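The data below hold one chain only, encoded as structure tokens and taken in the form predicted on its own.
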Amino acid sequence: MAKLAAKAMAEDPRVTEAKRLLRETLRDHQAAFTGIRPPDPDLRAGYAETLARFAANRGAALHYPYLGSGMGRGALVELADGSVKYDFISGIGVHYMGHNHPSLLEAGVDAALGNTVMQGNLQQNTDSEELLGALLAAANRKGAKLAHGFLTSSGAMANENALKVIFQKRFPANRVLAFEHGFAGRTLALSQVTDKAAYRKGLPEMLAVDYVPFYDAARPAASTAEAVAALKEHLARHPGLHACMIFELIQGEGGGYLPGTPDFFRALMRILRTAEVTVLVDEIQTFGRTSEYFAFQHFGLDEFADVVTLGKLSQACATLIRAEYQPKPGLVSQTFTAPSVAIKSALVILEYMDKQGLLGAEGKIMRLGRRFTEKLADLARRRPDLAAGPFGMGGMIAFTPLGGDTDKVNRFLRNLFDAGVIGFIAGANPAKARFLLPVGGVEEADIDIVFPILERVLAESAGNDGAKDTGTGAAVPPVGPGKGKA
């Protein structure tokens, strides 16, 4: 039998030693990666002329003062003006292996000997079959049933996808359910079910969109029956209108990694089942960040799930169907699914995530998770002044600093990310630090070298040089570099 012309070229001892090279030339050059560093003063005018380039062209200026300059190690990423810094927000969420992680420079050059850069509805490669294959397998093992998927460029987009199937199978219903603070794009329609008025301000109306109250931790039982009642007086005001119930199962953007519980999604989406509502849990950032690939398999929901969305570290995003949502031809089709590089990292991450010991209850991922929230519950037991939580589980962690304040967690988040640890805003009354740990190119050490840091910084931002700690926690010492295997 004859070999694909595609196959040889793959197997060409000639690519073989190329992608040896490109892997030892890497390493060489990451050496110099071994902890925080400052801009080089040399570079310091010329990235501020390329920022304000960039802030003019794009009508505003950055959120961080962050152009990278494509290398990286692990948690560490270097930016154009030569700083080094500790990214522990991973692009929110997109980095999970880190950066220039070796496995990905040789999905990529895979990908650039491919004859398609972006793959679509009319023309996709076999590594399309292959990974919609392996998303599904995934998302079944554990007795879901889903039994079809659409790959997609963007999560936003595969929300989309879900969408239009929900509402094509469920018609006419034309309503949809979502928790108060819940967050699932900034499309037209996705900007809609998003419940941040300032996501929409100037936006036509699209969709109706009933809230429901999410899970409070310190009320357990008051907040599932506030929850149900109000899910059940929504079903009851619209009867057979409502198409979908959006699942946050670990409220993101607007609760700060606020996790509800089994029993309290099972409340309620045994009431949508027998209203024929459809349970659509959104993945798009906590696929990959729990004990298992899904957190609806983490929380035991895998006979509920009826649609699931996943994307971010995914890089090739995915919306997942029971069979019986099989949309009509010409409902789901895109130019663009994904680019092919997007396509083979993906499939890249997910052996990744197999084998190499990140999932389960004592996995890599949870086991992150636990040392950075252990150290925050820490700090907030010797510094209530300065911190709150923590909050989240496995590789989304947040906590409150300063009280919550909106402007004081901002400016703590910019000293930070001066100090060389970026993180992220979440939440609001109270706002929270988030962290999206690149759980495949970060240890448990870095996460010990970046929290004094963190520690000095919040002390700084509060104008309090620490000297209030009330427990034996250790002293904190000045920003430096760290030595911590990243």
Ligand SMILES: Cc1ncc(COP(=O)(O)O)c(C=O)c1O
Given for the second form:
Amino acid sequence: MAKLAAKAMAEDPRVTEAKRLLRETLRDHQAAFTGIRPPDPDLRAGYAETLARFAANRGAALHYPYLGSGMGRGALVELADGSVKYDFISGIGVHYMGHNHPSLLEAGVDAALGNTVMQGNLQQNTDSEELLGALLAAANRKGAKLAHGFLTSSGAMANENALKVIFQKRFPANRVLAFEHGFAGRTLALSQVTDKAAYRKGLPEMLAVDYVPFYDAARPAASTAEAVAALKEHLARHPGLHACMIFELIQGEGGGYLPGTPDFFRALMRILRTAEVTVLVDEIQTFGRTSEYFAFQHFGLDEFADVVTLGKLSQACATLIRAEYQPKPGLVSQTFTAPSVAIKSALVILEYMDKQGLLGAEGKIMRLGRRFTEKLADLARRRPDLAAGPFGMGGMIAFTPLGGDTDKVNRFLRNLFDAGVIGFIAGANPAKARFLLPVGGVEEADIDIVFPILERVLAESAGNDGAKDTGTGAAVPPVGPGKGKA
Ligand SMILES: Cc1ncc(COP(=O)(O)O)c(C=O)c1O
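Based on the form predicted on its own presented above, generate the structure block for the form predicted together with this ligand.
What follows is the entire complex, opening with the chain shown before.
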């Protein structure tokens, strides 16, 4: 049998040698990344001009003055002003392997050697088939029965496709159930599902959405009873008209990493089963951030997973469905589903999660989360004026800084950015600081380096640097060029 030209090229010794040289080059240049670095004074003026030009062209300034140079190592990333920062938000969950991971360099080379930049529904390569198969296998490994799926280009499109296949199956049901303070994306339809008025200001109402209160860890039984009552009331008010309920199992953007519990979710999902309302699990943010690939597996909800969406760290996004949700031809398609480099990178990341000990109760994801939350819990005990919480688990961690006033939290996060650590805001009343760890590129030692910086900036942001420490926490060193390793 003749060898495929693509395989022959991939195995060409010159390609092997080129990859070796690239890996070596990367390693040599990454050696310079030893810790946080302030901006280079010679680059400051040019950087400010670039930011101003970008702001003028965008019509708005960037949230942070962040423009990457394109280089980093692990959690450390270089900005175009020469500064190096700890990236603890990872592109809001995308840069899971940290910056310039060598295995992704190889995936990039393989993709660049491929014949096209983009793959789409009409023309795609074998790696698209491989990725969809790998995602379905990962989703079904604890008993879920997801039979089909389709790749897509964003989390919002994955959710949009999910809603479309569900509506088609459940026709004429035309309403959606969602949690209060949930976030599902920003398409026209999803901005109705996302429970934030500011994100749909001026938009026509496209979709009827009924909201159910989320789990409250401070009132487990009462909040479960309230959610069950609200769900039953909605179902009774619009009999047969709800197509699905969307579940964000750990509330992210809106909640600041609030997990529900298996009992809470089961109580609702059982009712939905009886009422023949689809369970749509939105794992755009939770995928790869708990003890399992999917949070529905972490919470043991496999039997209820009718439709599941995932994105962010998977690079290519996807909608996975049970067999009975297969849409009629023409309902779901796109010119391009994902760039080849995203598809190849996704395969590398999935294998890394499986082979490098990331999963499981004692896996790296949960260990990193424990290290971070233990420190935050200790801080909250010692300095309740500075911090409350923590919230979240595994690769998604949050806390309430400075009482949770949005302006104060944003100021703290900006100060933290200037000090060399990148986080992001979530929720409101109280607002939280959240962190999405670059799991494949960060170690517990990095958290140990970052934490004193976080604590010092918090104290400074509170304007009470001298306030008394009531515990035995580590001394807080000043922020300077760091000596930590990524
Ligand atoms: C739970 C959830 N769903 C959907 C989305 C939308 O994903 P994207 O921003 O890729 O469109 C997000 C993004 O933050 C999310 O957190």
